Amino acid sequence: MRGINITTNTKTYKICIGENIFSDAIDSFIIEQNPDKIVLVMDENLFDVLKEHDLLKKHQYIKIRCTEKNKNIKTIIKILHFFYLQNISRKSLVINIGGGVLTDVAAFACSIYQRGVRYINIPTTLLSMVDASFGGKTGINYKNIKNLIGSFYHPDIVIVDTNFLKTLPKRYFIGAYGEIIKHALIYDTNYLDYLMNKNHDLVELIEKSILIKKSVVGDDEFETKGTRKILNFGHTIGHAIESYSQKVKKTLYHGYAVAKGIVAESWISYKQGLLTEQESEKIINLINKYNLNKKLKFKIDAEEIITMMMKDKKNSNNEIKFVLLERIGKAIPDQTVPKNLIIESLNLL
């Protein structure tokens, strides 16, 4: 089992990574912390996998249907009511088990119940292992805008057990590489070269991505300096496309939407005189290599997507702010882009 310490101005916690470590790691943490009560919030799809586990036999749990559509205030109320019925306290422990939607929603509920109860995350998808389960961002969608309502609230520990990936549909496993490739593009050219060879060790891959995000988050916990904003590369356009896909009922999984955003925002970086044409082509080739260039099942309405982009949390002065690539391995936040270039990039998709 490998361990990475995440340190911010407000909290230090550990991420444990390995195969088949779930039970031992969680038992050790519970013994060490001795909470007055334990409850579980879990993705309903994991019930059959975990129904014989001691955690479900010993403690009360709530099952959540984890879709982007259910990432809303109704689900938050449902979880809060469960906490109320179980009479949990600030000395209790909430165990969140699931992918990025589950950890985002459950952690947000933990952040507002009694002004904050303790929780740990057990990510069960590759996307949540490398990105969503740590860093402190929690939230829900509102009016088709991704994560418009949320908070910063860190877990006490994150346990990454790659054994859970055996339960994951292939499309979700592939889609996670949208975020993984993003990590390489914004921070580490060596990691990008590592990704060019698809025969990599999974635990090592997850560790490399976590270490990149750790460095960024540790320097700018609340996204006030601007440093942390680079993690949003590919997300300005990617989130808007994802939100639009839900509106037209042709939902595009987050990782694939981010990959679309990476392609579009890399092209904008090139047109803005930052990336070279060769670098832009290298990025597109890598996206294709991991089968992320999924054909959209809907026609893009550029004007409506730009309207959605105007709701992005990074914006200021009523301007859409992009993260662009100055070169592969170096991202720059708070960039404005002419509207005609945004429309052209969307039409390319």
Ligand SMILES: NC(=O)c1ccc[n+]([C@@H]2O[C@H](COP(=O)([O-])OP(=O)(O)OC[C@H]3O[C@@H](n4cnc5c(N)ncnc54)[C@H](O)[C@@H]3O)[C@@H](O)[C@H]2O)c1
Second form
Amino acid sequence: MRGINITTNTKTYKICIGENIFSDAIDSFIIEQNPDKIVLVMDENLFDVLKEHDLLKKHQYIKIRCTEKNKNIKTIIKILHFFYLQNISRKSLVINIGGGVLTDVAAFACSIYQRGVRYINIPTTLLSMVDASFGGKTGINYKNIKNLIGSFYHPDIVIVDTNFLKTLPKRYFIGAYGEIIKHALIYDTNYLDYLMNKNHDLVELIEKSILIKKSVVGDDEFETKGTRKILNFGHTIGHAIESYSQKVKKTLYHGYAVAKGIVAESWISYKQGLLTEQESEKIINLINKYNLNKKLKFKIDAEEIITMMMKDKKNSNNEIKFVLLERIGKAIPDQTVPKNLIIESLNLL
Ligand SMILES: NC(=O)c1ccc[n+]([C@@H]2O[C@H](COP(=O)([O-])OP(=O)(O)OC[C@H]3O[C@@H](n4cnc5c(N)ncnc54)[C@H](O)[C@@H]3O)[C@@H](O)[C@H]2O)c1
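Would you mind giving the form predicted in complex with this ligand, to go alongside the form predicted on its own above?
Up next: the whole complex, starting with the chain shown before.
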């Protein structure tokens, strides 16, 4: 089993990574922590995989239907009520098992119940293994705005077991490369070259992505310095398209929405005189290589998407702020872009 320590100003915790490590890693953590009670919050799609596991036999659990639509306040109330019925305390331990939707909602509930109870994240999608399950951002959507309500609240440990990926539908596995390619583009040209070859070792890939996010988060835990904002490359347009897709009932999975955002924001970076045309084309080719640039199942209403972007948390002075690429491997936050360029980039998609 491999381990990476995440260190921020407020907390240090370990991410354990490997294949078939889940049971041993969780057992030793429980023995070490000796909680007064353990409860599980799990993605309902993981139930069949785990129903015979000791954890489910020994402890109470709640199953959550994990869709973007359900990433809402009703789900939070459901989880909080479960905590209340189970009479958990600050000496208890909550084990969250699922993808990014599950870890975002369950961790948010943990952050507000009794002003904070301890939790473990067990990510079960590739996207949550490389990104969503650590870093401390928790949250839910509100009025079609992604992650509008939430908190910063870290887990006590994260256990990444690639065995969970065996049951993950292929489209979600592929979609994760939206975030993985983003990591390379904002931080590491060597990682981008590594991704050019699609035959990579999964544990090594997960580690490489985790190390990039670790560096960014460690440097700017609460996004106060602004450097953490670079993790939002592709997300200004990506999140707006994702929210719009839900509104028109043609939900586009997060990773694919981020990939669309990367295409549009790379093109904007080129038009703004930052990236070269060759760099912009290299990025689009890589996105295509991973089959992430699929035709959208809905027609984009650029004005409405821009209205949605106006609600983005990174904005200031009533202006949409973008993260753009100065070059491959170097992102710059807080960039304003002329409206006609935003519209043109959306029309490209
Ligand atoms: N907090 C953060 O830092 C952060 C970072 C990136 C993304 N996110 C959030 O993560 C969410 C996307 O997460 P995701 O990509 O993991 O998708 P997801 O949680 O929606 O999971 C995708 C689908 O796979 C199912 N599933 C999960 N694990 C499975 C498994 N092992 N076998 C079979 N089915 C399984 C889920 O039930 C769901 O239907 C978005 O809401 C995004 O905003 C958060």
